[in-house]
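To begin, one chain is listed below as structure tokens, in the form predicted alone.
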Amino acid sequence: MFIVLIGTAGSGKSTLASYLKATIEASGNVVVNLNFDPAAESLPYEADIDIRDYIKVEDFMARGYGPNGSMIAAVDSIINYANKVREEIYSYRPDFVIIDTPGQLELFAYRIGGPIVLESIVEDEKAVVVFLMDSIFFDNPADMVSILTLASSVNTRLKRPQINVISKSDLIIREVLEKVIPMIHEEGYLESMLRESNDIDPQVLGLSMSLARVLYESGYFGEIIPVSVYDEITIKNLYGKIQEILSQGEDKKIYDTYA
């Protein structure tokens, strides 16, 4: 079973990959960490499988590609090594595989290559996407709408059950954590927050209101889980949600599972 960690650069994917692996292993499971970032300079864990053993961004930069073009080309090229990566994965006979993806979200939210490459690794196995939303996006309602819109785009493109997680939740003020997050899935709540805000540009306010309405109407709201690597309970709670989804007889979207 696969756990795919996706989020913006700096949202804490690699750190969570390390802590989540330790938590799952503590329950007696065999867990494999797969570094899926061909541009990673360093990792907070020792990757069991490292895509850099097959391909690196530097290989494309040496051919004259720019930094962004090199990352896109490198990720697209992983498709050529999918069988080898899968062979390496199954040599461990794992219960769970954690895929730590690059922070360039356009690879998965907007381009076709990222989803195709991920599917070439996962194939017909059960998988859940854990989308990390950095806590900085929860400072005001317009930013909340922005990151949730991005989360919905990833969910639409990858077509896998998705858990939306607030990473670094220890940095969020208590009022937001205890009052806003538990209510945010209730239809119209974000719109009311936007209306009550006094520091949002009118044009931004109008667009944010429209996007919030669409998110609610389309059903792209489920439970949002706060997670901090400094709070073991939150990691265990995330693991419980992952188990809950992967134990379903058929794949379900997060907004179906937790509505």
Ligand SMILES: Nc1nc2c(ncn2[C@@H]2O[C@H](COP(=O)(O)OP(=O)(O)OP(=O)(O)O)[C@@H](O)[C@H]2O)c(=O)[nH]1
Contents of the next structure:
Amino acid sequence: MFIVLIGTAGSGKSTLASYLKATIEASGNVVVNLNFDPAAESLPYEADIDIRDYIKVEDFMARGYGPNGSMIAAVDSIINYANKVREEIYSYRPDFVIIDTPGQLELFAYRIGGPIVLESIVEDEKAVVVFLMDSIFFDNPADMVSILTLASSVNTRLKRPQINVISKSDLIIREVLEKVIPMIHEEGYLESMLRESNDIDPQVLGLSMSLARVLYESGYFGEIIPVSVYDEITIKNLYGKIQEILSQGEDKKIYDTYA
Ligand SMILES: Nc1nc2c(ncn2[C@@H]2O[C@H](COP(=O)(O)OP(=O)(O)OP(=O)(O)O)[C@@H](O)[C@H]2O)c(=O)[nH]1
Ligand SMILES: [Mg+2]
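Got the form predicted alone; any chance of the form predicted together with the named molecule too?
Next comes the full complex, this chain leading.
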């Protein structure tokens, strides 16, 4: 079973990869951490499998690509090593494989290469995407709509069940954590927040209202799970949601987040 961590740069993917592994191992599972970031300079964990053993971003830069183009070309080229990576994975006979992806979200939200490469690793196995939304996006409703739109974009590209998480939830003010987050998936809640907020530019307000409506109508986000690596209960809760989704059988609905 694959757990694919995806999120904006610095949203906490690598740190969560490390804590999540410890939590899942504690319940007796074999867990493999796969670093999928060819440009990672240092990681907060020791990767069991490291894509940097196969490709390096510097090799692409040496061929004349810029830093961003190199990253895209490097990730695309993982396809050439998919069989070897899979062999490495299965040599561990793992119960769970946690894939720690690069923060260049364009790879998974907009381009086709990222999803193709991930599928070449996951193949017919079950997989769940954990999309990390940095707590900084939960300061105001327009930013919330923006990050949820991005979450839905990732979901349409990867077509795997997805859990939308607020990362670094220890940094969110208590009132938002206790009152807003548990309600946010209720139809119309974001619009009411937008209407009540008096410091949003009218143009931004109009667009955000329309996007919020579409998000609810399309069913593109369910419950949002706050996660902080400093609060083990939140990690256990995330693991519980992952198990819930992975136990739901083989159906690969576009959006399959529990409501
Ligand atoms: N307060 C707080 N900080 C966190 C948490 N998780 C991660 N961080 C910090 O956020 C920063 C970025 O974490 P990373 O795990 O490197 O984030 P990333 O998404 O892997 O970053 P990229 O791979 O560069 O996209 C680090 O300073 C972490 O210590 C959390 O739950 N709470
Ligand atoms: Mg990282």
